[in-house]
Structure formats: C-alpha cells, structure tokens
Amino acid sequence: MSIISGNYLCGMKKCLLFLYLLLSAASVSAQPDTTQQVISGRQNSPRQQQKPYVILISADGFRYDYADKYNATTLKTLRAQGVEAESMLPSFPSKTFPNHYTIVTGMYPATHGLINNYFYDPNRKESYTLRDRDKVEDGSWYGGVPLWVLAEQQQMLTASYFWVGSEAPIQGVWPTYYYKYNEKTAFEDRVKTVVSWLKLPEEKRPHLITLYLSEVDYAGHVFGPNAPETAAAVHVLDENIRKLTEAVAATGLPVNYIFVSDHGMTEIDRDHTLPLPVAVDTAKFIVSGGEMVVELHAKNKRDIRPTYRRLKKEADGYRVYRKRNMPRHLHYGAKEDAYKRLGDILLLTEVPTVFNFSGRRPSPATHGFDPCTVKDMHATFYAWGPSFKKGIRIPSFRNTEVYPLVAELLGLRYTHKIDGTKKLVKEVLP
C-alpha cells in the first residue's frame, strides 16, 4: 500500500469515527420504543399476493450529485441497471418532513398540510414540531392518502422502517408493520427486518416497504456538502445499500427499488444572518418558521396590510409576500393552502442568507430554499428492478410524480385528487 493511499484510508477511518461519535452524542437520552408495531388481523387478498414488491428508500439530504461527487460505486452500478434521473425537484420549502410526506402522497406541502418541519396552525391554535411525539403520532395533522394507506385499503400489506407519517393513524390506518423512529437502530438490524418481512408467508408479506436513512443529512448539516465527513457518510450509505440489495436478492422475489432523497444541501453565510425585522410586532403576530421561510400569522387581520407595507419598504436581504401573491411555481400560496396553515405574510430569503432567531451560530449548511432557483436543493432519484426500463437517463422532475409511479407498480387504484401526474410512469416503465 502506498503512503498516499494509506494516509487516505486512515483519514477516512477518522472521519467515520468522528461521524459516529457525533451521531451518538446527538441522540436523545430517553430510551425510545424499539419494538416492531404489528397491526393484527390483516392479510393480503389473493389478488394482491400476485403483485410485485417495492422497496422505497430515502437517504435524507442525499444531494442530486453526491453519487458522482463521492463515487458511490454501488448506487452508480444499480442505477445503470435501471433508471437515473438528472435530479428530482423537491417541493417548497425543501425541508425533510414536507418532502417525505409529498413523496408518499403526491401532493404539495400546502395541499397535504405538512408545510414545514415546524409550523403553526391558526385554526387549532397550536404548533406541529417534528420533535413532539404526540404531534408526530396524531393522524389529524396529516392530509392526503399516503401510499401505505392506499395499499392497506385495497388489502395489500405494507411495512415501514421509518417514514414521515407512518407512526400516525392517518384515516385510521397504520402500515401493518412499522417502527417508531429511532436513529440509533443499526443498519444491519434494519436489513434483517426487511428480509424477514419478505420471508413471511404470502398472505402476510408486505408488498410496499419504506426505509429511511438519516446519516448523510446529518453530516451535510454539521460539516457541509464538500467535507470529507460527508463523503464518508455517503460511502457508508453506499455500502449499506449493497448489503441490503444482496440480502434481498437471496429471497428470489421480484423486488423493485426506488432510491430517493428529500432535498439537497448548500453552504450558507453563517456570519451574516438576519434577525426578526423590527417591523414585526410579536404582540400582533405569531411568528412561525425560520431560516429561509418565516410565516407571520396575524392575531387581528387589520394588522396585515400596514405591516406588509412596512416590511416591503424595509426589506433588506429577504423578500416579502402575502400568501395570495406568492410566486406560482412554489405551489405554496392561498390557492394551495388547504388547511389554512400558511402565514398571512411570508418572508423568504435567498441563498446563502438565512434568518436566525436563536442567537446561536448556525450550522455551515442547510436546505429549504426554492429548488427552482437553487440547484443544490435538488434531490436524487434512481430506480431499478424487474419492472423498470433498463439503462435510461431521464430529465429532472418534481417529487409529486413518485406517488403515481408506486401506485402503478403495485396496481393500486386511486380516485382522489393529487398534484402528481403519470408522466414519470410513461418514461420509466415499459
């Protein structure tokens, strides 16, 4: 081994160790529920037992260019056997919870109601936050019909090893098999569980499995998208995908894979962040959000116009909108606001500027910006398996298109209105 390659491997080992220690330190101290949740009394109908299988994998924060940037050999090999998209456009805001839920509902965030990771609902007079287990597990916060609900309603069993919304009874329905989120769960344990699901008797075997992985996003936030620690996280994920696909292949089942991410990652200006504008009177407005999207909810509607006008005059480093005049391409305005959760006034920054109300120096990188203007926000889409065309590359598309694709693969019918179309279906299926 040469000195250069030896030093490189040592450096990578240090990066992996450092990443592991940071992930361990960031984990919550409370002991989460790690038992598998099983809804009894269900089974696949005879018709559904004949359907293929889909494993939908999300690698949080896996930017559209990471596989090539960091030479993720397993993913590059697998995508070459099926479909590779130039990129996948997240919905606005390009945040984790809204986009994971968009992928499984085919609806924009303002339409399905999960408008951000943290947001205020004026009708309920309470806030949803991803760290509040009671909110996360309360199905009344979630609109739309997630793929697992659609499947279960048609007597097709599903399983989820973490996905936004899977821990809540949406329309009274959970996946048949699911886990409560716990980032400490070893990937090897997840692989064993997925394989065990696929080895169940046909009437008990899930045909849709969702699997969520967080490590790349964490590394991107803490170290930035260009850091060796992020490269290490990509390599670890790539190796884990190899382990998963090899273990699943041993079952001999016709499994289709869809590998996606929710958003990308970009560096921000940590030294020149924006405070809450002086024009915002917190006695008159409830402030929700932060970073690149701030939502102002008026306690009295008469305060909207004068505050809006003052903000427009004083705006420096951000743009000011009322929700009725938001840019149409964002699909984040009054027309889409099905649950009336968008702010009366919205403040949007442009990369690399963010709002910072905490007083703490922010992490070096983040996401949430308009993906139509910031390419770094773009996500990943690869698909392979017996049902897909082989060796094709397609243009970028919106993540609302994934829902119709999975429904088509599994032969699931839907009649409710979604924002996705069947354009992707026609491009990637024979």
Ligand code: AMP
Contents of the next structure:
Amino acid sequence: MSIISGNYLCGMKKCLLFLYLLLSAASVSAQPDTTQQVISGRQNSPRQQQKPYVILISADGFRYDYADKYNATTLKTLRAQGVEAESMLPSFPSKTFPNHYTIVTGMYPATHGLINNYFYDPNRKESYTLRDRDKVEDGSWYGGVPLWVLAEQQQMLTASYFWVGSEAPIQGVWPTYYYKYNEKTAFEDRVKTVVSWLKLPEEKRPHLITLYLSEVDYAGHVFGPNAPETAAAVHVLDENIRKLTEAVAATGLPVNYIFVSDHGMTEIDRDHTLPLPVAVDTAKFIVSGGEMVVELHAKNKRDIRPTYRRLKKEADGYRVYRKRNMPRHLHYGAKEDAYKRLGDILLLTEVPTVFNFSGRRPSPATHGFDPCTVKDMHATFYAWGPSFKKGIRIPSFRNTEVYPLVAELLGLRYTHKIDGTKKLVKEVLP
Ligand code: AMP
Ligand code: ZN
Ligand code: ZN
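Instead of the form predicted on its own shown above, give the structure for the form predicted in complex with ligand AMP, please.
Then the entire complex follows, led off by the chain already shown.
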C-alpha cells in the first residue's frame, strides 16, 4: 500500500514538476527581454570625452499645463533654474510614435516615415504597428538620422532606456546601450541604470541618454486629464525626477537635462463616435488609422476621384481631403510624404469627435488632433543644466527644434536636411 501510495505520490510529484517546468517555460517565453543590450567594441573618441552630457527625458502625454495644474514641485524648481517653454507644439498627428521620432530626427512624421502608431505602407504592402515587435525592431521602417545614430557615427557613445526607434538598427546603428521596450520596468531600475551609465569609465560612458516614461499618458487616457489618478501619476513622476536628478548630481558630471513630452490629452465625446462612412467601399480602399485621422489607400487610383467627391458631399462631422490639398500647416501632405505612406484621401475630425470602428467604447480622453488649433494637444519642454541660460521663459515652438538643440549641446555636426531650425538654439543657449 505504502509502495503504491509512494509510487502514486512519486508519479504525482513528477507530474507536478513537469507541469511546473511547462508553466515556467511558457511564462519565460511570454516575458519580455529585460536584459541590457550592449554593442561591444565601441569607445568615445578622446575628443568626445571632453563633451558635456545630455539626458533627454520624455514623459508620455505630459500636457503643457500639468506641472502647474498639479503642482509638480520638483519640475517647477528645476525649470526655474533653466528654461521653461510656454509649451511645445507636437507634429501632426499628435500621437506617440510619430512625435517621439520627430523629437530625435528633427523631421515631420511624413518626412521621417513614422506617420502614426499604426499605418499602412502601400509600397511594402504591409502595416507597421507599435504592438508588432518585428516591425518595431526593423530599421528599414525608420527614416532620418536619430540623434543616437548621429552621435555614434561621430564616435560618441549613447544609451537609451527606451525611445521609439532605439530598438532598431537604423542605418545599421543601435545605441551602444539599450533595452527592448517593457512598460513594466520600475522607474527605480531605470534611474539605477542611468546613474550606472554615468559611472562608467570615460571611454565607455554615454554622453546622450534617453529615458521614456509612459504612466502619465496611461492615466490620462483611462481616467481623463482632470482626474485625481492623473494628478497622482504626475506626482509620482515628479518625485522620481527628484530621485534621478539627485543621484545624477552626486556623480559631479556636467549633465544637461531636456524634459519633454510627445503631446497632451483631451476629453472626447465617447458616446457619439463616427462609423466608417458608407461612401468608403472597403473592396476598393485599404483603410488605416482611426480616431481623428483616417487614411484611405486606393487599390486602383481611378477610384480616388469619385469616392472623394461623394465623401465631400456626404461628410457629416468630419473633413475630407486629398493628400495633395491637406492644410499646409499640418505638414502632413503630398509635399512631405517621403515614404508615400499617407492615404490618397484623408478624413479628419475635430475635438471632441472621433471615428470608432472597433465596436468598443473608447477611453474618455485621447490625443492626435491638430496641435495648432487644439491647445490641449500641446506638449511640455523644460531644460536645465550647465549649458543652458538660467531662469528664462520662452514662447511655444515646434518639436522639430529639439534635434538641432541636442546636436549643438553635444557638438555634433549634421549636413542632411531636416525640418528643424536653429531658432531654439539661439534662444536657450548663451
Ligand atoms: P499612444 O496611444 O499614442 O498614447 O501610445 C502610447 C503607447 O506607446 C503606450 O502604451 C506605450 O506603452 C507605447 N510605447 C511607447 N514606446 C514604445 C516602444 N518603444 N515600443 C512599443 N510600445 C511603446
Ligand atoms: Zn504619447
Ligand atoms: Zn496616449
């Protein structure tokens, strides 16, 4: 009996062990890769070792007025020691991927190619989406020369604790140190790593560090920009910025900070959303985008004109454009469309109206609207550190201006054409 029960138990133990191994193997394969990726064999050139350091921080969805609205005391103190912009204008559409990539390339979304978080590429006949790791890590989707690529090409090391594009070899180049995106990584771990990078020997120490934080955007979408949960997310972020800046100050290095966001947040009318117009024949058009920007790609160019005319006649609650007559100030038309990824016909809504094709009730708040007409879309820009003017307030400017600023701070040359100018550089550097 005991043998039987022993065998039985033994069999059950084996079974449990097998189940445990199976489950842990499954959970391991489902876990994101949290290890630091390091490109070996690189060093700062002796010339670059003399340069200052830049930490470029992005708090996703940190609307231009959040620091004051929610009394973010650390950020208010830090910006008072350096530069505070009235706001920073995102590029259209005011979404995460296009704007993070604009900030690091100085180009409009249609020019650098990342026209939205999700989009269809008619030449490739496939879609890019931020949820598809293979696409996110495929450098062939990304145009322009991101700041870390510019730096590495000039023998200056860089590091990224997340940034759109940093996980892909763009022109064959990754940052020397980077991570695959995992929104669950605790802020404390990000801070520890940033500080550890600054403690590396000079030839291995990155001069440009990017840091990305998503919590404020998440709270804004789910609870709305006026909710106590969003206030709480701003306070947590503010406290973490305090910890980061204190730990970095202890290194004694000349570190410049640029604190930005990609866009703002506004409440939408989630009870009266727009369906796909009946004039759009999905046998003839590939429909991409949604919410405030719908792109229609004609399978046969002959179908553009009649559909455009019908949409113009029937449009109710949205505006209809052909790519070539998009409003100029959006910089999202045929002229900028370097990768031919914009739709042949575009349907745009205005706050608080959005298209919704999913059948699910949308979140109470979002972003993506025209930043020139919707102030709630405006982003944040604060900068402080040894290289900046002290205690100045500047008017709003476009986020294409950040690239020339970082290049100037780090003494990096570029000759390729971008959309940013040197105006911000002149305003904020002595
Ligand atoms: P949005 O809808 O424009 O606010 O998109 C924000 C989303 O982008 C958040 O859910 C982030 O977690 C996500 N995100 C930010 N950076 C990355 C990245 N490098 N890879 C994948 N997703 C990202
Ligand atoms: Zn965002
Ligand atoms: Zn968002």
